[in-house]
Amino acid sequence: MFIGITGASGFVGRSLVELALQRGHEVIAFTRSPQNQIPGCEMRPFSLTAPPDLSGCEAIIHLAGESVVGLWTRSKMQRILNSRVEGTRRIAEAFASMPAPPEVLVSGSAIGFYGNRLEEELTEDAPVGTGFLADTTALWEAEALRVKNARVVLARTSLVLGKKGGALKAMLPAFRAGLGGPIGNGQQWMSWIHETDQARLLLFAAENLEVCGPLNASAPWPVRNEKFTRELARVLRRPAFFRVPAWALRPLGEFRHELLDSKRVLPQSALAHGFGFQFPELAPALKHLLG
């Protein structure tokens, strides 16, 4: 299958490209810098100002967007919003203009859709929550759902654990120095997924005709922040005594809520369609990445 991947040079995109090529797919990589070649891929430009050239693609997996990690200044929040809403709008415009569009759009989304839900178990039919990321994700998904001439999957991604990027890479220096610890009271639920399962699930969604609509890209066993901290410290063979109080996160602006809020997300759709997680539990996932 000819698969177009936006954000192909990003953290998740790199894993997805590698897996797609291993499985014998042809990959067309859409990036802001198409002059930077990705081995094995045809390169095409992607921007927020014009619809991309999707000709020849049988499936599109849309991952491009500003990282949510970091200090949420007003300009950062505007970039997060614009990159997702405008980028997905350009994709929808490209589909609408084609007499024979790709058969499926797997559009990246986020479990931020659910907001802060404390103890509630969140499956794909849970309603949208409140907050900046919930509002952004709802608008983002609405743009993907403008595509009427193809199957659309909304891949609501959780915390992706990987060696070379994302939140885990940002955590490692403190934990390796023995300075890690729970955030706030440590009782908030953390939903996560191993980078391998994330790439596998995105391809699964593209390849399987029955998968449609919201799809929680999250391992079936979420954990509380305190347990996540304990498991990460144990794999690294370091102590984790330093609790980070909620007030200490104020310099991060609104992003602090993403660290303190609770989301107990379950991958009901993935399991119902027969997807098998290689890393359903946290400890083996961390050992595989860091052991």
Ligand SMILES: NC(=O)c1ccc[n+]([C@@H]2O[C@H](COP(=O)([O-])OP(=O)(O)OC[C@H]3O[C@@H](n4cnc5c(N)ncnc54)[C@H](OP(=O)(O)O)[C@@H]3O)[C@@H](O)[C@H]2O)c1
Contents of the next structure:
Amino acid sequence: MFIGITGASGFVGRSLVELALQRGHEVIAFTRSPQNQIPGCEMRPFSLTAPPDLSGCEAIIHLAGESVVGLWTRSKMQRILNSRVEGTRRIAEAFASMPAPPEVLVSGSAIGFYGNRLEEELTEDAPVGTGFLADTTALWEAEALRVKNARVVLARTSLVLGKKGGALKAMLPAFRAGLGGPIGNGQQWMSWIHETDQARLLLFAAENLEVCGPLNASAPWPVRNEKFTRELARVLRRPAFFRVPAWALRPLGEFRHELLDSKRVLPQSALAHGFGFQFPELAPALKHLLG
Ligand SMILES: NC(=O)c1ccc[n+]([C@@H]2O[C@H](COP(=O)([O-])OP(=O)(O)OC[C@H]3O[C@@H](n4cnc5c(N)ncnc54)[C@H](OP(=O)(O)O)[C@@H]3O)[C@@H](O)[C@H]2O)c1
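So that was the form predicted on its own. Now I'd like the form predicted together with the named molecule, please.
What follows is the whole complex; the chain from before opens it.
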């Protein structure tokens, strides 16, 4: 299959490209810096101002967007929103202009869609929540749904666990120094997915004609933050006595909600379509990455 990937240079994109190439797919990487060759890929430009050239692509997996990690200043929040809404709109415009468009758009989305939901089990039919990321994700998904001439999958992604990026990489220094610990009261649910399963699920969605609409990209066994902390400390053989009180996160602005909010997400659609998770449980996933 000829697969176009935006955000191919990013954390999730890199493991997706690797798996797609291993499986014999041709990869066209869309990026703001096409001069930076990604091994094995054809490079094409991607921008927020003009529709990309999707010719020859059979599937598009769209992962580009400003990182949500870090201090959410007003301009950062604007970039988080704009990069997703404008970027996805350009892709929808490219689809609309093509008499024979790619067969499928797997559009990145996030479990931020659900907001803060305490104990509720969240399958794909749960309604949108409240807050900045919920609003952003709803607008982002609406842009992808403008594509009317192809199958559209909305990959609502949870915390992707990998060594080379994302939240785990950010947590490791503190945990390795024995300074890790639960955040807030530690009772919030964390939904996560191993990077290999994330890449496998994105390709599964591209290849499987039955998969359509929202798709929770999340392992079947979410855990409370306290358990996540305990397992991570155990795999690293370090103590985790320290608690990070909710007030200490205030300097992070709105981003603190992403650490304190509870999302107990279940991958109902993936399981119903027969997707087999290689890492359904946290401890083996962490051991595989860090053991
Ligand atoms: N990692 C996670 O745990 C996680 C969780 C939930 C959802 N997601 C979603 O999954 C997607 C991929 O995540 P990731 O962790 O791989 O992200 P990432 O490492 O930050 O990479 C995203 C890519 O998007 C492009 N990009 C960055 N800022 C941009 C901007 N302002 N405008 C346009 N393009 C921009 C960059 O590609 P170029 O520089 O090559 O253009 C970058 O490599 C994102 O949409 C993210 O929201 C990720």
